[in-house]
Partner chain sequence: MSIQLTRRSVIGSLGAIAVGAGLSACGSSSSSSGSSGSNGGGKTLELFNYDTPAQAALTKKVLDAYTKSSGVSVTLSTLPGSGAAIYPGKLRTQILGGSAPDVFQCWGGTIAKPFVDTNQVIPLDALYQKYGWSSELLPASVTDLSYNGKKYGVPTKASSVGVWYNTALLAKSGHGVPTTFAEVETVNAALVKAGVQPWLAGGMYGWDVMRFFEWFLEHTAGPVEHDKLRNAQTSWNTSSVVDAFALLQKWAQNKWLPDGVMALDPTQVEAQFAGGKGAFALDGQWIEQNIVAAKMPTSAYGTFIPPTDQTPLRYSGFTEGLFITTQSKDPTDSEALIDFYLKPSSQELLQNAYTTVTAVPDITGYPGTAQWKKWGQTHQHYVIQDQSLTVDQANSYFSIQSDVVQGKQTPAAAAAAMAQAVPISS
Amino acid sequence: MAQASTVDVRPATVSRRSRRHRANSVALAFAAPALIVYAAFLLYPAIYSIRISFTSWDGLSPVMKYVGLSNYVKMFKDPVMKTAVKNNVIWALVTIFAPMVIGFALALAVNSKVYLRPFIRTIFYMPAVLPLVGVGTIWNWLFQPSGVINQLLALIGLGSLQNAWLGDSTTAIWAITIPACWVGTGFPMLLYLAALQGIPSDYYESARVDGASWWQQLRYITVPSLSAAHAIILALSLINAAKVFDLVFAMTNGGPGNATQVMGTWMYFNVFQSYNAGYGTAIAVVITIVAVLVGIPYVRAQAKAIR
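Answer block, the chain by itself, in the form predicted on its own:
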């Protein structure tokens, strides 16, 4: 009886490995320029910043004095840092949920058949593309003691509510969140609008046949169908709230006193005005860690959605 012949699969396996190796090499060659730029302008500065955060350095002298974790311990004793963290929390709570709610309401409004709908969408989204320094300058003028807001209050008989909004330590941080919400509403509106248009109309038709009211359709169809949009907006808004800088710097410069300091502005003042680069960089590292920790759940959720 003839013995069954055995087929040597090793050459085919080697060939597949060789092709895979060549494909990986080609991919790496195309990605190399971007990786070099990434390493030179992002990875290396990040690692170098972490090194600076463990030193006592003025940002100018060639000598850095290693101080270990002293800069990080100092944050727990720094009263201005405590104010900055509290203001970041206030900023996050106001500038995340208010734009989400307003943006959702606007998306529902412009998603219906209204006159001049494209123009209305553009008007609502326009503040989102304005430079934040320019926005801060405009609203700084509006909030002045003799500005438009106080004049309007006097005009409608509420002159007793007039205030130096940006000069009062109890109202300054809340006043700054108003232009932040004005600017930040456009992006949630646009994202919600895109998600609303992706909901099949059959869902609503079936619900209307079953006698569901507008509120029930909103609660049981619209809101659950926007879960992905909720997650994206919440994650990106949290990251932006952690690294807020522009509006605060443009409108109050951290004042009055240090009442409106946030972590971003306090980092800037330490590095560029107090020449305490070690402590300021430590604050920057903490801001980065917070932003990364906030962003990880969002990235993981998006990766699962893609798979």
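Residue numbers count along the first chain shown, from 1. Rigid core here is just the name for the largest C-alpha set that superposes within 1.5 Å across the two forms. It should be emphasised that the depicted structure is a prediction, and the values quoted were computed from it without experimental measurement. What changes on going to the form predicted together with the partner chain:
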Second form
Amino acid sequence: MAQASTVDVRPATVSRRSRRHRANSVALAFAAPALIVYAAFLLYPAIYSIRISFTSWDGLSPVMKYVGLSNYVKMFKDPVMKTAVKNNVIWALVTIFAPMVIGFALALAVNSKVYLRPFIRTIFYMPAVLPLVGVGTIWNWLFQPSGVINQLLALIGLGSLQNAWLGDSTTAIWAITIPACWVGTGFPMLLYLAALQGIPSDYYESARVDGASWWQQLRYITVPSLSAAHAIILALSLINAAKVFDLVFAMTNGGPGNATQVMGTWMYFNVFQSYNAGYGTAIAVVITIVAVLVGIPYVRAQAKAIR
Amino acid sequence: MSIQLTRRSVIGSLGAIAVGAGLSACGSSSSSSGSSGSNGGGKTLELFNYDTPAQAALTKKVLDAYTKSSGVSVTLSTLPGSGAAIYPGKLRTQILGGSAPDVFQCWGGTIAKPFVDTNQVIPLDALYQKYGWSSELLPASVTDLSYNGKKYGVPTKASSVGVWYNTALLAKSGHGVPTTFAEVETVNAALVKAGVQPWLAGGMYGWDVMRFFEWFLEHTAGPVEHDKLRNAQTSWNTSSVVDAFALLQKWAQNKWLPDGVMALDPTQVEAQFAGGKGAFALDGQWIEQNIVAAKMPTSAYGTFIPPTDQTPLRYSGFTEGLFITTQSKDPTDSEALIDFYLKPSSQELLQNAYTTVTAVPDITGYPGTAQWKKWGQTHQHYVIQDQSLTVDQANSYFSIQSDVVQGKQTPAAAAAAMAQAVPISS
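What would the structure be for the form predicted together with the partner chain, rather than the form predicted on its own?
Following is the full complex, with the preceding chain placed first.
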């Protein structure tokens, strides 16, 4: 009986294996075009870039001279790189938390029964769809010494605070983070709004019956229920902060001097202006590593959610 | 007959599409890799420059005339408004991609030098002899495009950085056109008193404010030492450099330069000057084109060489010209195109008011520019600082200059920092 049973099972196992194998082949075949494109336009350039980062290539010569890790060592001695890293950290801190807090507050506001709610949502989200170079140009005008911001300060009696915001090394990077927050608030607002609408109303009704205040409902129901949204926003904002380029380039070109250089702009200056393609590419590799590292928790959380 | 879609046929089709797409991509890349070659039976060259749309329209007229006379058509590619910040990068990308233009326009000095150092452009000494360009072009401009004793570029524009002034606003100072450096400072003080912004400048990219520093350095160091400094033949940690930085700081602190100058965009500032917003601008001849474009009368503006109190009286200048790439598939037609471009008739068609071609008569409507053409033949110029220093050195300078203007670095510390950034060449 046992023997008969073994004989019966074997073909079924083989057939299951063969089906799985065929399914894998089909899946691979379907994915192949995308994988080919991915390999050609992403993987190959990425590997090639890593190779360049170990050379002293000027970006023009036909010959690349290998210099080992010296481009990476140079970063530790480069004073502009130190400024750039410091600015990236400032950028990350400001442009992650301010848009998260403001976006959350706006989401709470527009989630309630407010008159003209769709219109208000659109208004708050609108900056997020504007091209960053255009945003940079507009805010550059606003921050000019004779611009609207200084005029407003004078108008409300704060004339003593007037400053050449973008022309002063101590204020320039902070000034650029303001339009970054302006642009970056719409996205968290939308995500929080979607997440808020997914919280069952029963929770709030029960809390109200138990006598919970608005603040207690916010603290013990709303905020914990939005943990997935917090994680997504935090991770995406961190990745964006590591890659920042457009606004800085458009508003100050890394200046005054090199006061507002971030890793992205310093990489660009080295690769495209200073003919230090090897060094610039090493900076690009570091940016990528940082972006990948900060993105890992997000990807893992997503994978976990799918499972 | 009907076609039945099965899983296999779908996969097969997708595979074929992928392979086909790959092959077609190869085909299109190889056909576009060379800009010169056969095109409907005729030859085609590519010229790459940074013409504005208005200038490009004039260039096209010249190229059409060349096509008529030679049968060779020319494609014009332009990258207007980017300045030396982006244009060389685009050019480099084209060269690396194997689709270099046959001829390109570029600034001289250290901006064109990388293309020379990496053998991306051909030496033109033989062509200078063949076409007799040496006798037709301003010698100083030819020198600006020469490297390692060889001529690599053909100069087409000689730009001079001088003082341009608004006559009505200068009159408010109660003074005439200053002839010494001290008089310039007296006028500055008088203008501030009269409520007029003395100078307009935009330091966003560094080079606009740099023009002031190099003027001051010519004043404090004199031509001989200034040239040694520019060529890294002597240390920058000297009293003349300290004095020049001190002047720059003083001009910023006294508000003779605009408030927040380091954040101002030079393009916007030039437009403000043309619109009558400041008394002086330290600019090239193109400012007169802005004045004309702003529909302001050129008679409302004047120009003079920045006084240095030194002999000879020199000013900052730079040269732009045409280069032939080593990738050009038709260097013979490329050289013929350049020769045609240099003809006085072509230069007139281009309305090239600051041409390097000596035989071209003054372009009407630009009196200040015509004056600079005369000064170009009687006065020397020194190569503008960001084209004398390497790109890295210029970037270091911009950073130091920014700190000096903001009062965050003393002139003495700035001079010491410059000595580190520009070490004496061995």
